[in-house]
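Here you get one chain, nothing else, as structure tokens; it is the form predicted on its own.
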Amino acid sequence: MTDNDHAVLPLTPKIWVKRLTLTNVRNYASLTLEAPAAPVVLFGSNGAGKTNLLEAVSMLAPGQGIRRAALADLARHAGGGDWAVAASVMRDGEPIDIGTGIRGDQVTGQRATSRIVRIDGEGQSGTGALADVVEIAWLTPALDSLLTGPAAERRRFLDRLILCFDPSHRTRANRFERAMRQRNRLLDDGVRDDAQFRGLEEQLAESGVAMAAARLDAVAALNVVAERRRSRAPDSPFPWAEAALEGTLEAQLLSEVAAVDVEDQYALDLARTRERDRAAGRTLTGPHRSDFLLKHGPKSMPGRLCSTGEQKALLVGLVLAHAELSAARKQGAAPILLLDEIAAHLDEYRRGALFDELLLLGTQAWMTGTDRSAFAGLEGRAGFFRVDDGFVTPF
């Protein structure tokens, strides 16, 4: 079977970027791109600015984008330090205008701590409001080592997936991080006053257990979708994954201990281990130490032990399962997917299978690659754009 043998017709996305406008972003002085309600293929030579475009789209969601770059680093080198990304996003047939960026006067010593966000012309207090408009997930070459890298990267990846259908997860995580930083500061300053610690440790317990519970819910739901995908397509080139969480709080919740009791125990553990944490210079127990584990289902093998190609296929399958889960929880509204250099290490059969899955999901997937022919299976079913050093041309 070849790419051209596929005849799956695309579902119209319920969430998609209709118009994208960049000003002083990376290598783009100015750009307006009119995108279709279909997958988007960006092709061109290395260094042309394809990933920069995906990064700009990722800034329409909360967080730091696909590169986790400092805000000041998104500004065009020859510009004045300011940058802006604007978009008309269609959601259930209605347009919503989003604008975000920073002003040049926000940058101090090459740093800017927050970005401006406007939705339909109204200023927002933070990027969290973007989660109510658009859900975005991504897979980039930097994530190819996700299964063999540090646990922090896997936690971050899982938390980003959760945000697509549970925006409040960011609030829980931010509350936990703030309380943990304050507790670590008390430890570092040599404070031993129980009253100063108690309130922070209660916050850590409440938000930390809520984080662990949300992750467990997401992992359980992903496993259900993975099993559904396995039954539907047992020979899929993107193998089903068994997902699990490894951590103290997660283990207690899985043993059916009531969440309130887990909170109480965690608070007691934090109080008991202050001196240990003081010696270590950080808080050593909590959801910030948990690990997100993936197993290659058909082989019953830990993902970290699989070949590079198997790991790539496993991650693609996970992203597809997540998109299916998110669509089910959002009345069919699949998240926008950003797939950087996605076709580079897939053979013709796997490319065709991936394209069919994206079309059946009804996602506006933005894909990049150097070779236009790698996306031949999407001819007539996607928008093609040539990217050339800050210029984008419909093809």
Given for the second form:
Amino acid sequence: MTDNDHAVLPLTPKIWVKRLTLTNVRNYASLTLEAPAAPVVLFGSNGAGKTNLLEAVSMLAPGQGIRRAALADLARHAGGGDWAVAASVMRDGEPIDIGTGIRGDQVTGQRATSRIVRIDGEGQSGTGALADVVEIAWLTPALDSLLTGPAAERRRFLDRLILCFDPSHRTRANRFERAMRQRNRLLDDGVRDDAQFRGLEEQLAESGVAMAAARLDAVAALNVVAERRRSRAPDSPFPWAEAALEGTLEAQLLSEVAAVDVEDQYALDLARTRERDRAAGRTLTGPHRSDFLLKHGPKSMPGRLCSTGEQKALLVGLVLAHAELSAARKQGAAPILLLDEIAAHLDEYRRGALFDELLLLGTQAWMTGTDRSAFAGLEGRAGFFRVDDGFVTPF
Amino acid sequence: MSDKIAGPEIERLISLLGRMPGLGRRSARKAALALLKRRDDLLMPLADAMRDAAEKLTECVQCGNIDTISPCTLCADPRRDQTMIVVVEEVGDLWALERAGAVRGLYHVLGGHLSPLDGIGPDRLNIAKLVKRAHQPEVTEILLALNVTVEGQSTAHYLTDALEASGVMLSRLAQGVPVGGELDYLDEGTLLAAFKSRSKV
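Form predicted on its own done; form predicted together with the partner chain now:
Then the entire complex follows, led off by the chain already shown.
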């Protein structure tokens, strides 16, 4: 679409981190960073703490962050075990203060088991409330094997993308998970009392079908955006992906069976398969067994069979399509993107194309790399910071 | 840094107060200080009240409520509607309903909810007595006022089953739009629940 970088008319991000303050997080004793309403480039040598910064930003969203680390692991070694991330996030021109972290109990010496979350100074129960404040999506080197690895990783990836425009997806998933664990325990305990199972199985059916429906909706919407991207830029280096879901509930929903009937059927199936599940030691049917499949559109090839570079490009394309979809559903507010080591697998041409797309989207994309020159295409259009072992300097 | 600021008796008072829900060590110190400063008109009466309560504390034989008499104050009150039993998980839930003045019936406290993960099965809850009460001729309605959590709802399901044979009318609290709530701000789950339990106006 563009043959030179300057043809891009950047959109100002509607959600962006204005100020980020870290206290005893990973290798940062204390740090305050003022970021611009534009992409952010963090460069520095290996082990300097670039990914740690992205991880800190990811803690502004619900869940465990980009590394899925245990809460205690985020604490700085020489610190007292407590850590905190505070941020002033701008949303549609209004600042929102977010504070999160853990505090060990000094009296009992007990380890913190849950993350403290404060929004505009008010304590929240759980991290879920963050989903209403800030949307964040990410792509990290750990996700490079997403298409070849286990289905659980792909489900988690899709569920996280869905959270950006459907925060209640998390409630449904938690409810399903909780009911399933209770049912598994009943099976494990040798309980055969029908009445104890049925209450749980009805809830599994209700939340499970709602989960499957939300995933189907997201996949269909992603495919629509992919199609749009394809007609807009047929030669994009980030090929359009054809997304699909594979699972029993999804298949029934797709064949136009009414959701309530799928619920009834699933509850019946669960009741019928108790002994099979008891022998297996877990619940064998449900949305927790579904797979999220990606096909390389232009090649019509399953993503897992593509080359490493193609897989990366496919994922970048998916994340961009998702950001576009999320923005469309959130009054033009594109999610914050965390793109760790993004330059590593992309040549200069692809990097340029990516930067253009990010600017057009109006996302505050946080990118890391060892080499500043890899981001030359963003010169003057992004905030550059040099990261040196726990210190960050605007550059 | 030592945080001992007084003799062992006062330290013990502070540390015990600090174990109250909602009180940290800081607020416990504040509360202790207030008590110490008002020995005669606050500390002594409170100590007496606590000893009194501790000595007389008992569980109601009928409903499982905590009181100093058994049957409890609520069960013994003849003005209460004897045809309705409201089932709650904990005494705290009973107090909440009483505060609202919503119920004039009798209560039944289960003492928790079914949770296989915590090793709590039906035999650990106050269910057998409830089934017996359901068969009393004057009882016509049992309201399951349980939490809308996975455990609360599976407990409600279990009770529905266990109480079916008694023939009493079973009801549950409505789920949906909170008082003062704007539809625009509700999540889909709550809206759906509200829609399902809509009522005629």
